[in-house]
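Listed next as structure tokens is one chain, alone, in the form predicted on its own.
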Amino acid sequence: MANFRRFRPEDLNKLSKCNLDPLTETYELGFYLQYHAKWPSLFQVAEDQYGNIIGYIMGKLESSPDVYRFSEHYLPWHAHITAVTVAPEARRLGIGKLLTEQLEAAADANDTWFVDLFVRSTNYKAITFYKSMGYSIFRVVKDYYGDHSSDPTKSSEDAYDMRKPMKRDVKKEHIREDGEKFEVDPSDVW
């Protein structure tokens, strides 16, 4: 049984089990603390009965700067999942789903249009997971990742920008069904 709660700074030393997955981005300590300081309700952990962190989700609330309001790449008020990961021994128990649902509830409470995230285009398990939760590919960000997770001869990897509409987006204006056909450069993503 997992216990879900907000991240605390002392948890930083307990994230290793989750961050050992090669598809999980690991950040500098200050990055985690910045999320804790700015968006504490969107930084949740799951811990086992011994207090070990077995999963976490980091998110934020944002929109593009107003100067880009009329750009085709403008992003209105939304929640962004920066990272979600579950330790290998705790997978397939619904922890990732519960963490994601908690973030989505916070997104709705903050009246966002959608939740988005970036996922490696070769991370088929994660893509299947997100699709099962109602996310769809909005666009392909070419060469988003500066490395390739499965082919050492390649210097970069594309990302899928996946989105799920929130209650505010009644008309589903911020999603599309054929997102795989829309390619953008990393410089188009703010």
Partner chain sequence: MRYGYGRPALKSSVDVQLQTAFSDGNWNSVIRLADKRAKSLKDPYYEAIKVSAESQLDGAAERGAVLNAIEDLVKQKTVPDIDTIELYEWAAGDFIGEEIEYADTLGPLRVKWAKANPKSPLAMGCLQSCLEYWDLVSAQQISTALDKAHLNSGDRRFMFWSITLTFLLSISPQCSGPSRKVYSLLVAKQLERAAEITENTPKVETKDRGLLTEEEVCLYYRVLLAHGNKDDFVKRVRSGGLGALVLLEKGHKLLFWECLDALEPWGEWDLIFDLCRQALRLGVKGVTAPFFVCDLQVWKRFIAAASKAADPEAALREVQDILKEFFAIETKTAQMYKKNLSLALLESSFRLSALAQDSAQGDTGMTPRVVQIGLLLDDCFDKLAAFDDVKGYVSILTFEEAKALVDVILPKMFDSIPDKARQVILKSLICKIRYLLATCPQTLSRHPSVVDGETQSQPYRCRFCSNLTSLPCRHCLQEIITEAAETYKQITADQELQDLIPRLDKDPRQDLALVVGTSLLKLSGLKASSSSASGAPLRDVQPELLLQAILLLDTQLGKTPADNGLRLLLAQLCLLIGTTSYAQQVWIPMDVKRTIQDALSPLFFDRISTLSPALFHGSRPLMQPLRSYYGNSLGNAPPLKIWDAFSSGSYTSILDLSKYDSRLRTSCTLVMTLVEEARATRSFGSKVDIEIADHPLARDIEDDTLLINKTDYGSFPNLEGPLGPQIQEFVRLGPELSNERAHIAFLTEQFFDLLAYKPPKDYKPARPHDAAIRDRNYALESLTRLNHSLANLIHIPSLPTLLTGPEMTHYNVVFLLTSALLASLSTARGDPTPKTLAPVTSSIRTALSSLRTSCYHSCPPRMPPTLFALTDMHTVAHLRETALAVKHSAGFILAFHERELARDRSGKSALHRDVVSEMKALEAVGSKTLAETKSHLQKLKELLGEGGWLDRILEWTFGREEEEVEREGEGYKAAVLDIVGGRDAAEEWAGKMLESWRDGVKGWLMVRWD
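Right, the form predicted on its own is done, so what does the form predicted together with the partner chain look like?
Partners and other molecules have been left off, which leaves just the chain.
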């Protein structure tokens, strides 16, 4: 059924099972290649026995730029999930979870404080998915997306910034209980 391995550029010719699904965004080539160039071990794929990519995760390691060190929105060293997707036919088999766990292991190996990600506030499936793995809402980014995924009358949609603490955050300083209530503007995140 599937293999897990590091992404290689040829995989871009085999994305149709994931990317024809409307919930999965397709980016310019440079976007994928940037992740492969900078954080190759955080870009992992699941492939089926015919070589089709049936799932992938793209992640990075970073902290906010130094100039923001004293801002309340400053993010210390952490891992970020830029995209995770599983082809419809391969969902609910644990592939998404395995990909995410793999990234979390790398996040721990690199001594990060937490893993974070943005998700549309109406993407209930994905939110349930992240919650099932221990992620919680840290803050709400108002009107982060310039369109709405399910309501065409709306011109924007909020994002949840979700987080899971890593081993380094022994005291759980980087998460909060009631993150739904913390609203920030898109200009506060980077």
